[in-house]
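Have a look below at one chain only, the form predicted on its own, in structure tokens format.
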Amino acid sequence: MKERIKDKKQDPKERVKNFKEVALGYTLQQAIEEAERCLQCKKAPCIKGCPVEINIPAFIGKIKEGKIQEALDIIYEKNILPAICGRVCPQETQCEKACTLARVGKPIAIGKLERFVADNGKQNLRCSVDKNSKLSGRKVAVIGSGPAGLTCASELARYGIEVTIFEALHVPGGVLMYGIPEFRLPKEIVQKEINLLKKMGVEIKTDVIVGRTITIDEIFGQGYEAIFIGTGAGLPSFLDIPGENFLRVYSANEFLTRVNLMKGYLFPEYDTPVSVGEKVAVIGGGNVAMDSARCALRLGAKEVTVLYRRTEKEMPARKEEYENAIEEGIKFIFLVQPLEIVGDEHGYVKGIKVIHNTLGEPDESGRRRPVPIEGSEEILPFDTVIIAIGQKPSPLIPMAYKKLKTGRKGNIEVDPETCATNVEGIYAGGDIATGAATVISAMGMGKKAAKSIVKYLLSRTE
């Protein structure tokens, strides 16, 4: 059996000095060689592993033949954000996990092949439009331009529906723009794929805060027959320990937004200074923690350490991102729980008081619960702390529009089959409905909601 083809990456010694993309992608020859490993299974379990149900064997088969444009056209039938998905989707837990080859060796590098096709093919609107005369000109509003909103909008536009996206920030893209660093997802890639939506006729209005500058009722009053809410999980979580108000304590949301959306990584070209000391601690074990740690290193920190309360085995971060962090010199201290952030007389961080853990029985997440070891407390010296322990659903719309039913974690409750809320004509999906999850799962919900909205609009014509 042929080995899985590895793509090239920037040398760690060089990439820690810049924000350029780390993974350099496949060459044509590498892509063809990897595509030749595909078994072209008749049952194609990989398709079922993809939340947007891309015909994976078909597009890989076209790569094998060297027909890159035809491969991209196949992907566009289900997904208009392939360059994004190829870079940031956790394929290893979805389509690649379902790959038949995963049982006997290394699965096909589906994500890397999707990225190659997206980067080397030409955007083709012809494969993206399937207009319905009964829907042409009907108006639907999408609130939020993250993965769920963009996908829902693209699916609706295929039918000739007039879609307007209302985005609170000054540029569209949501977490793709403010949350994921340039070295993992270049912003020009995001803008390129958003531009395809505009070519499909989708209107994007930025600097519109639904619930503040415009209300849900006002949107309906403008002739929109349905609304999809995809406002994401933009509310940071904190530890609720003493010292979180000291200077140089950041939530990962604030830190990454300053670095990415506000282009702090290009200071002083952009007037967004980000104060990072010499010894940085990042608390958490997910992809956001990896992104924060690697950004801090590139901003000039001499030493960056990730503190995680469980072990490496339980970390939710993608293995690839963890390995990239290790290569770049990020340090890890496992089985520690912060108790207090310690500051100096000037109000700046000078350390974190932690207690060491052991692992007990599994909790509701299925991972073994961290159990503090009595008497193991110590103070670790740091001058910057970034808290990356998860995000909560954005509360703005549920607070402003009380009719929506919400869950105990602040999420908008939806029917899992249709993404419909308890209010007729309003649908929701992505992190606002599920809590913080993946880009592709949000896209899957956006796609599902679009199908439901189409049925809803058709029912209103009968």
Contents of the next structure:
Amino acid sequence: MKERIKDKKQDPKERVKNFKEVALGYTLQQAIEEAERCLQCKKAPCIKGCPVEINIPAFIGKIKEGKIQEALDIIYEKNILPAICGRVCPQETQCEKACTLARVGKPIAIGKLERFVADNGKQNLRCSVDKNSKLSGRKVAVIGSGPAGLTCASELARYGIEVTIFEALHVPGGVLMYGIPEFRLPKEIVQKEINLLKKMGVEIKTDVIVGRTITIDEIFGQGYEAIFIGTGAGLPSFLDIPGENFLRVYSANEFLTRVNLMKGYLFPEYDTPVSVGEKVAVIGGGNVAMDSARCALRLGAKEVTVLYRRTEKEMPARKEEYENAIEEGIKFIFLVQPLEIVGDEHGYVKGIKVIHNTLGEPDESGRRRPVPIEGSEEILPFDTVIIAIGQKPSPLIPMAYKKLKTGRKGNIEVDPETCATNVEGIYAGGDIATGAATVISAMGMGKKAAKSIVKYLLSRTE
Ligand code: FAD
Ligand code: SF4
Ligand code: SF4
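Now the other one: the form predicted in complex with flavin-adenine dinucleotide, given that the block above is the form predicted on its own.
Full complex below, order starting with the chain above.
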């Protein structure tokens, strides 16, 4: 069997000095060679592995023939954010995990091929909008412009529905803009894919905080017949240990928003200073922790260490990003749990008191539970701490609109089949419904909700 084709990456020694994209993507020749490895399986299990069900063998078949635009048109039928998904989807647990070749060797690099096609084809509206739809001119509101909201909006716009997205921040994109760093997902690419939505007729109103500057009832009052809520999981979790208020202790949300959305990495060109010391600790083991650690390194920290309470095996971060972090010199200390952040007399962090763990029985997530080892406490010296232990669903809308039923973790409860909430005409999806998850699962829910909204609008016509 032919080896999976590797794409080029920026040299680790160079890339730690800049915020430019790390993975450089396939050349045409490489894309064709990788496409030629695809078996074109009749049952195509890869399609089932993709939450938005892209016809993977069909688009790969077109790459094989060198027909890149046709490949992209096939992808657009199911996904209008391919340049984004090709870069950040956890393919190894989705489409690529389901690929037949994964059982005998390396799966087809579906994500890298999707990225190649998206970067090299032209955005095409032809396959997107149904001009003769019965729903033309009906109005639907989408709250939040992350992947869930964008996908829901694009699916509704295909029916000629007038969609308005209300977004709290000054730019659309959600985590794609404020969380995931430029070196993994260039912001120009995110905006290019969002622009396609605008061309489809979707209106995006930024700087509108639903629940503060406008209410849900006021939105209905403006003639919107249904509402989709995709407000994400933007509420950072903290450790609830002493010392979290010392200077240079950040939540990853705040840190990454300053660096990415407010362009702190371009200071002083952009007026967002981000104070990072020499020895940085990042607490957590997911994508957010990897992104925070790699940003801190690029901002000039001498040493960045990730502290994780379990082992490498249980880390939820994408494998590729963990490997990139190691190549860049990020250090890892496993099986440690912070007990206290220690500060100096000026109020700055000077270390973290930790306790070492061992692994016990699996918990409800199926991962082995960390168990503290008595007497193993020690203080590790750090001058900056970034807490990246998770995010909770944004509480603003459930707080402001009490009719919505919420779950134990603050998520909006929805019917998993339809994404309908307990309130007629209101649907929800993405991280606000599931808790922090992935771009593609948020997109899958946005799509499902759009289908239900279409049915709902049709039922109101009959
Ligand atoms: P979000 O992307 O959070 O978007 C919600 C939007 O709603 C935001 O723009 C917010 O401003 C807006 N909003 C909130 N409240 C209101 C309101 N009241 N009124 C109006 N607007 C409002 N997933 C992956 O698949 N791969 C990765 O590599 C990956 N890396 C990640 C790295 C980081 C740093 C983070 C934080 C997450 C990462 N994720 C990754 C997870 C992924 O980004 C999320 O699961 C996904 O963005 C969720 O999409 P969403 O549309 O539900 O919400
Ligand atoms: Fe795979 Fe994500 Fe592309 Fe679907 S959208 S084919 S899961 S990379
Ligand atoms: Fe190609 Fe793998 Fe899909 Fe088969 S399962 S069609 S080899 S991508």
